[in-house]
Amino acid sequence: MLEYGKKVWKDGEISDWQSGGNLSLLTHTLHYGVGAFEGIRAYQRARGETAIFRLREHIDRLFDSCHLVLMKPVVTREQVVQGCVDVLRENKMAQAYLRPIALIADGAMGVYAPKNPVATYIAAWKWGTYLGPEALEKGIRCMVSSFSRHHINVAFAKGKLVGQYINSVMAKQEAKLAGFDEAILTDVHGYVSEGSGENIFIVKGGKLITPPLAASILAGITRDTVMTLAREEGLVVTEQFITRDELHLADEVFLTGTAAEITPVREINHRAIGSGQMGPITRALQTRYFDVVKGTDDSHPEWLTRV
């Protein structure tokens, strides 16, 4: 059961969940899947202050996703940025997961409803370790899914869009029913894309490798963060296509995402990855990442919006 904030934001106004967070049954997005959303974490850092991590980048991506599907929010980027801060303050939450979402509201039905209004909401809830309480230390077990990521001519891979996540839901269900923690999806050509809700990295010979943005992947903000931190640590970071057998033969594998943070993968398709536990490069990057987002590392103040 989610422990969610009782105040929500809609198009510039704060209201109670019961009055402002309820939607019509005929909300267009509910039927046809055209909507855009983000997931953002606010952390209470070591000195006690609350900071939202890379808020501006998330809201820029929200508006980019809207642009891809011809949605035009009635609010500005700056209003949504401030809305995220306001939701935390109104709910008195020192740390939380924020969910801005832009929806096509009710009005006309049918797949073409160009005059339906676009409504933008922000909700917040408390969310711990996304992939389980022991995942960040012990790592998780993954399987390569039978589902493929959408071809780039079929869907907008760079959009964080509501309807596209059916693909992720099916892959995740398949993995869980088979006894695994998470799914890894390939593209239609068989190259590794990402997890059901995370980007993926492998370590081989001391080098950090991740699929390129030209692949069918979301341009992850945590992905970008990890690549930046890795280069600062002196690691060679390469973007290249990865085959399934390269996953099995990697020295280390980890997943990244706002919800998943940096989660090591200890096994894929019943094959241990490296030593079968978190590797040294994964550990070093995870430690640095957490020190930036909720510790005392102030090397990237541009990534933190203080509440």
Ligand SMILES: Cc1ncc(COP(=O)(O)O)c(C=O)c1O
Contents of the next structure:
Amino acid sequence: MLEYGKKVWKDGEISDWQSGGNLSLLTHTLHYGVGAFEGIRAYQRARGETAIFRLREHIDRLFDSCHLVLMKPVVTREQVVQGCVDVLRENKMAQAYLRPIALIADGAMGVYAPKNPVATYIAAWKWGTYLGPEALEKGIRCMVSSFSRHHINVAFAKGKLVGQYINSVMAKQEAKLAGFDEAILTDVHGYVSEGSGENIFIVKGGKLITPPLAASILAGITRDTVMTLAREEGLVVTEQFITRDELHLADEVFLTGTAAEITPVREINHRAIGSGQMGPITRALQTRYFDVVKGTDDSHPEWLTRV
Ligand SMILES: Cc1ncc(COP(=O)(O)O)c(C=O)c1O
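With the form predicted alone in hand, show me what the form predicted in complex with the named molecule looks like.
And the full complex, kicking off with our chain again.
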């Protein structure tokens, strides 16, 4: 059972879950899928304080997503940033997953409903490891999905948009029902895009490779964090298209995401990746990442919003 904060935020006001979270059955987003959301983690750091990781970048992406689909929240970015802090404080949560979501409310019920109000909510819940307790150490087993990521002219890959997630849900269901942990999707040309809710990196010959933003992927904030940390560690990182055979022949593969953090991949479609265990570069980056988000590494204060 989800352990969620009983206080939610709506357009600048805190209320309890029942009154604040109750949505009309005729909420436009519920029917047509036009809505934007974010997933953000707040960690309790090693010295006891709570910090939200890269909050401003997540809220900027939320507003970018809204911009793509012509939604205009009635609140400002600064209000949503403050709302995330307030939700944690009001719920007395030292660590949580935060879910800001901008919805088109009820009003007109046709597909074209430009005058319906846009409501922005923030909820919080406790979320442990996204892919299971052993995933971060032992790695996961993935399948290359039979579903492709949306063609760039079919959907907005750079938007974290509600309806687009049918594609992720289908791919994840397929992978789980086939006995795997996660799906890896290719784009319509067959190049590797990303996981159902994560970006992907491969390691080959000591270098890090990840698909470019043009490969129909979300511009992951963890992806950007990993690229920054890797370069600080002296690693070469390139953004280039990756083929399926390159995936199988990689020395290491890992997935990145706010929820999934840095999760090693140990097998793809029954082919072991490298030694079949977490590789040394993945381990070094995972260790550094956890030290930055929740440890004692204060080298990036601009990424932390103290609560
Ligand atoms: C489809 C998809 N790709 C990648 C990511 C990783 O993005 P981030 O690192 O910003 O959480 C997510 C998670 O938000 C996602 O849903």
